[in-house]
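Encoded as structure tokens, the following chain is the form predicted on its own, with no partner shown.
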Amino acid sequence: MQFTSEQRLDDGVLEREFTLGEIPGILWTPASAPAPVPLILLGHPPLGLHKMYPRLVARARHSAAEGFATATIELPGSGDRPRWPAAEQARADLHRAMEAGEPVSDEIVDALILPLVEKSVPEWQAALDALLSLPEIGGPVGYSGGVISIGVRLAVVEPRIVAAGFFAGSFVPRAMFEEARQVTIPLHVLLQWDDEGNDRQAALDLFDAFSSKEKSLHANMGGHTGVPQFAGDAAAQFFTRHLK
């Protein structure tokens, strides 16, 4: 891991951009919490870190106020990373179906999500190796955000992640439902009830599939970007219970 830039935000949070091989990422650490601090990995859709930055830094600052470090990485084929023609074709097929008012087929969902999971999860694990080697970062570790299928796979294969907060706002391949049955860590799942791009019933079925003894579903009215402020507060309380 190589740090490439550093700035102190106005609330004292230290923001450092880094590269891990060809993978860009960002690490935020709180100003005053005693080190080492727990870590939350911030998941996000494959829209590029630059586009997602306002939402990511808001989540990071909220977490820093609770005493957590947070980090994120650029997903394969996104941002400044090399283009991924197969993923771009899958996204084009998805948009074409949605604009035509047609059902999104399992084939489109599989082509869009499954290769992304296969490529990105090992990168998240490599980033976690590097982050936990820093003296200011300790355990335990949580995962927060989307793409939910990436979070499901990480919850299954990565024992260092002890709690997860998922955003139920992306398409889920049928194969991921079987993996969901292997998830046993505590879960906090956020669902926007009127999310125009989300299959609500599939989100409910996925939640039902999780084998976690502690899992809670928080459904709020509104579309994909209408998440209320108190939903973030509830997620922070969840991570405080399980990471501190």
Second form
Protein chains: 2
Amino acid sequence: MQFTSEQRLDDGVLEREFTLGEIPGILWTPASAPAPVPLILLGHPPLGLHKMYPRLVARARHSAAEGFATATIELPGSGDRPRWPAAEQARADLHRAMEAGEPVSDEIVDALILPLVEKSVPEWQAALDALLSLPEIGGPVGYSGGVISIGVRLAVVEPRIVAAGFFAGSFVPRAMFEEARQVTIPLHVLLQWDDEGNDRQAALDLFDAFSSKEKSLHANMGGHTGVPQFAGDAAAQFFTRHLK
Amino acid sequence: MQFTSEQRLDDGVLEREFTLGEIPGILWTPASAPAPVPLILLGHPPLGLHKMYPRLVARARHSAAEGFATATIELPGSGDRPRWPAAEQARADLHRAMEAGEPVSDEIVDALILPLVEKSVPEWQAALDALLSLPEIGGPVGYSGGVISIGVRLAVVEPRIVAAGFFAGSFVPRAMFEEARQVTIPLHVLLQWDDEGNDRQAALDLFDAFSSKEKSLHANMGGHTGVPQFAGDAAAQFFTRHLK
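Output block for the form predicted in complex with another copy of the chain, input the form predicted on its own:
After this comes the whole thing, all chains and molecules, with the earlier chain placed first.
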């Protein structure tokens, strides 16, 4: 892990860009932290870190104010990382189906999501190894955010993640419902009730499948990007309960 | 409205029992309130105020700490109020169906809930008239709690109620789904995901039916009475956002 840039944001949060091999990432740490702090991995959709930066940094600042470090990495095939023909094809198929008003087939969803899960989860785990070796990062670790299937897989395979906040706003391959039954850590699931790009019933079924003894579903009005401020506050309280 | 008893609880909250005609009720006001305070009406299942007291007073104390007055009244046919043969019959039919493992018919649900809504809503409105005439009670007014059909009707017919927190844990007559479409005030709906006495799909359908621009569904694990502490905190934050 190599830091490539460093800046203090106006609220004192330290923002450092890094590379982990070929993978770019960003780490945010609170303005002042007398002891190693807990870490939240910030998940996001595969739109590239640059495009996602405004929303990511807002979440990072919010978390830093609660005493958390946050970090994120570029997903495979996004941003400046090499394009990946099968994923490009799946995305093109998805757009074609949606523009034609056709239902999105299981094949498209599988092709879009499953390889992304397979490739990205070991990358998040490698990032976790590197981040936890920094003296300023302690634990415990939470995962928060988008591409819920990546979060589900991480919650199953990565024991260092002790709590997760998911955003039910992406297609979910059928195989992930079985995997969801293996999730036992505390969960906080956000659902935008009228999310135009999301299958509400699938999100409810996925929530039902999790085996976690503590799981909460927070459904709010509005579309995919319309998560209200108070929903973010509730998610922050969830992490404060479980990572402090 | 006549006050019949008065005591200070150990946290300074003033608890006053009252009668409104034949109807007993309880009013709680914060320890110190320099100006008239907002009011939350505490709904509850028809089990009698005496039986419900421990849970009601806990909610009242929590609300008082946030600067709210709270009040509740005995439901018709509950507690010391006259029994009501049709309701007793509906309740007996319900228990018989449940013990036999049979589905609870629409007829039973209608007989159980609709007359309760018809009778109790004007009583809550009369209580509101009396409570708002007290100098220490200002407004705005929220409704919080059980028998969701009573809350729905109040949200439709009572313009003084500006926000409502519902508990989706009671049977809902089909007629109420239509009525739910007329609700436009901000809503915070609690659902216990594994509530043994509740139809989860009906609760989700009811949530979907509300026309409110701001509505949130908070689903948590556990049975009917297992609402976690943090869910109560989130409901309190909802009222603080809307009544202050």
